[in-house]
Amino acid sequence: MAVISTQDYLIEICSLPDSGLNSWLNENCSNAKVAILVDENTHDFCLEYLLTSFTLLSEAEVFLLPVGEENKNLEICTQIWGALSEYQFGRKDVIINLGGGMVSDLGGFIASTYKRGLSFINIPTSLLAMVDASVGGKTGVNFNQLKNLIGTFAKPKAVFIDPAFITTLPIDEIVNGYAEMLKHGLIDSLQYWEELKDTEDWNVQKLSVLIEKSVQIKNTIVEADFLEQGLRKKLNFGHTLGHGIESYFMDQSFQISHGLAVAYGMICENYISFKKGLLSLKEMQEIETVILSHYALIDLKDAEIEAIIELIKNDKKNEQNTILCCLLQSIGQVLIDQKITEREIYEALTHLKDLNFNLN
């Protein structure tokens, strides 16, 4: 068992039956209503495990969310708020978010806004949620085709990470979460990057060790800057361009995962770092090679590049009509609040497009 203490809540990494979840439920839910938020996948593959392991949850209300990032919106929130109201949930009641990144983001937002805040815990079931969405206290929903435009800073009461849920995931979902782990190495630890880039085995035991390291890196950063006034912005590496790419395809018939979008964003922001003279050619090429060994590229059209740039111009991290992002100085060292131009973004996205052309 790995226990990571934060200032206000506990993160445990171990099997759920061996965790402190039962004690937490006894302490907080004996006289409280409980709602479990799941999507269609976690309903089918994870919910029974939770319910049969914890008898206190036998009377919990289960709210089913549709699968997909496109459903992380205010309409779905309204439906769940309505259900909570119908079941007369009060401010001492509890929401359990059982799912991947979408469930963690959406469930946390629903809980943090309903009656000015219900207690919630996260039980992440995807690798992405384990190393990113479930920890750190950010919640959010998409709005007007913009990623996480509406959200809150709201800490869960606890996070229980059971690596066994990884066995329910297809390989694409594991690789989806791996992108955020690569990011943790790039922004914080050369040693962790070296360990990650040589990882070819996705077994639960190996991933459990890597999950703990990623969570430790993210938690240390968040604890120092919860409201993202400075240091926490490091975690946005790959996300300025990545969110633009993800947002564009959110409205298309062909959609891409968050992890894949972040991988593309890291390639682009890595390239901008090199072009600005911040990053050596050797490290730029190493980063690019590692990412390309795990993620297939897509064929970007010129019109799509222009549309993505328009979305990036409205990124929530921008200030005073200036596009800001994180850029690398070296592997393990990142600069925050770096101004980049539309021309630099265009060149980086064109570089991404050319990589796909050259590989094919």
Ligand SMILES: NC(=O)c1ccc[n+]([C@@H]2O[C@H](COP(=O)([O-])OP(=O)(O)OC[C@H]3O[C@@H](n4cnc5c(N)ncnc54)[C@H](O)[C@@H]3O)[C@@H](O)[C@H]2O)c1
The other form holds:
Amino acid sequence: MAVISTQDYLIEICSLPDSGLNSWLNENCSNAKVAILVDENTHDFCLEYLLTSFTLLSEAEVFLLPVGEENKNLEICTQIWGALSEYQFGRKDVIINLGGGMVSDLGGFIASTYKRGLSFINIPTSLLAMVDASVGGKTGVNFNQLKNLIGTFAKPKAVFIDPAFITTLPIDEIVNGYAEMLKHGLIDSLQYWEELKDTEDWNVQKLSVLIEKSVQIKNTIVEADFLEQGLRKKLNFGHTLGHGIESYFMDQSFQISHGLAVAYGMICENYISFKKGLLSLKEMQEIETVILSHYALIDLKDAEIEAIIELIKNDKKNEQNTILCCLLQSIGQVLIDQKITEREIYEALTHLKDLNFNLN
Ligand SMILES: NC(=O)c1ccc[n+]([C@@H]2O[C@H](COP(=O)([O-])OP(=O)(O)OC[C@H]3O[C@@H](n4cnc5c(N)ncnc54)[C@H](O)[C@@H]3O)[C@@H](O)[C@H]2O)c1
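Having seen the form predicted alone, can you show the form predicted together with this ligand?
Following is the full complex, with the preceding chain placed first.
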């Protein structure tokens, strides 16, 4: 078992029955109502394991969310706030978020706002949520086609990561989570990047080791700057352009997952880092080659590039109409609050488009 202690809560990485979840439930839920938030997939693939492993949860209310990022919105929150009120949940009651990042972002937001805050714990079931979304205390929903525009900083009471949930995760979702892991290497550790870049083996044992490393990196950064005044912004590498791409496709006939959008965002921000003379050609090409070996590109149209740029101009990370971004200095070293121009974004998205053209 790996235990990562934060200033305020515990993160455990091990099989759920061996974890401290049972003691946590006994301490906090013996006299409390419990709501378990699941989406349709985690309802089908993960809920039974949780319910059969912990008898204390047999009376829990299960709230079912529709699958997909497009449902991380205020309408769904309103329905869940309504259900919590109907079941007379009070301040001492508890929400368990059992799912990927969509469930933990939405569930954390619902918990942190209902009656000014209920306790919640995260049990992440996707790789992306295990290595990133479930830890760090950011919650939120999308609004007006903009990613996570409304949200809170709210820490879970505990995070229990059981890598075995990965066995039912489709391979595309594993590759999504891998994007955030690559990001952890790029922003913090050349050694971790080296270990990750040749990984093709997604078995639970191997992933458990990598999950722990990613969580350690994320947690150390978050602990130093919980409210994202400085250092924590490092974690946004790939996310300025990535969120623009993800947001644009949220409204289209096909969606792009968060992990894939971050992979595209990293290709673009890597390219901008090189064009601005911050990153060497050799490292820029290495990063691009590793990302391209795992992610299929898309055919971006010129009109789509323009629309994505408009969305990026509205990104919540911008300050005083200046587009800010994280740029790489080398693998393992990132600079925060770097000003980038619309022209540079245009060139980076065009580079992404040309890569696809050249590969086909
Ligand atoms: N709060 C943060 O710090 C933070 C960090 C990174 C990402 N995020 C957010 O996380 C979200 C992306 O997370 P995600 O990729 O986990 O999305 P997701 O929750 O939509 O999960 C992806 C898919 O995997 C399915 N799934 C999850 N666990 C499963 C399992 N064990 N077996 C089978 N299917 C399973 C889900 O039903 C869904 O279809 C985005 O909304 C992003 O903004 C938040």
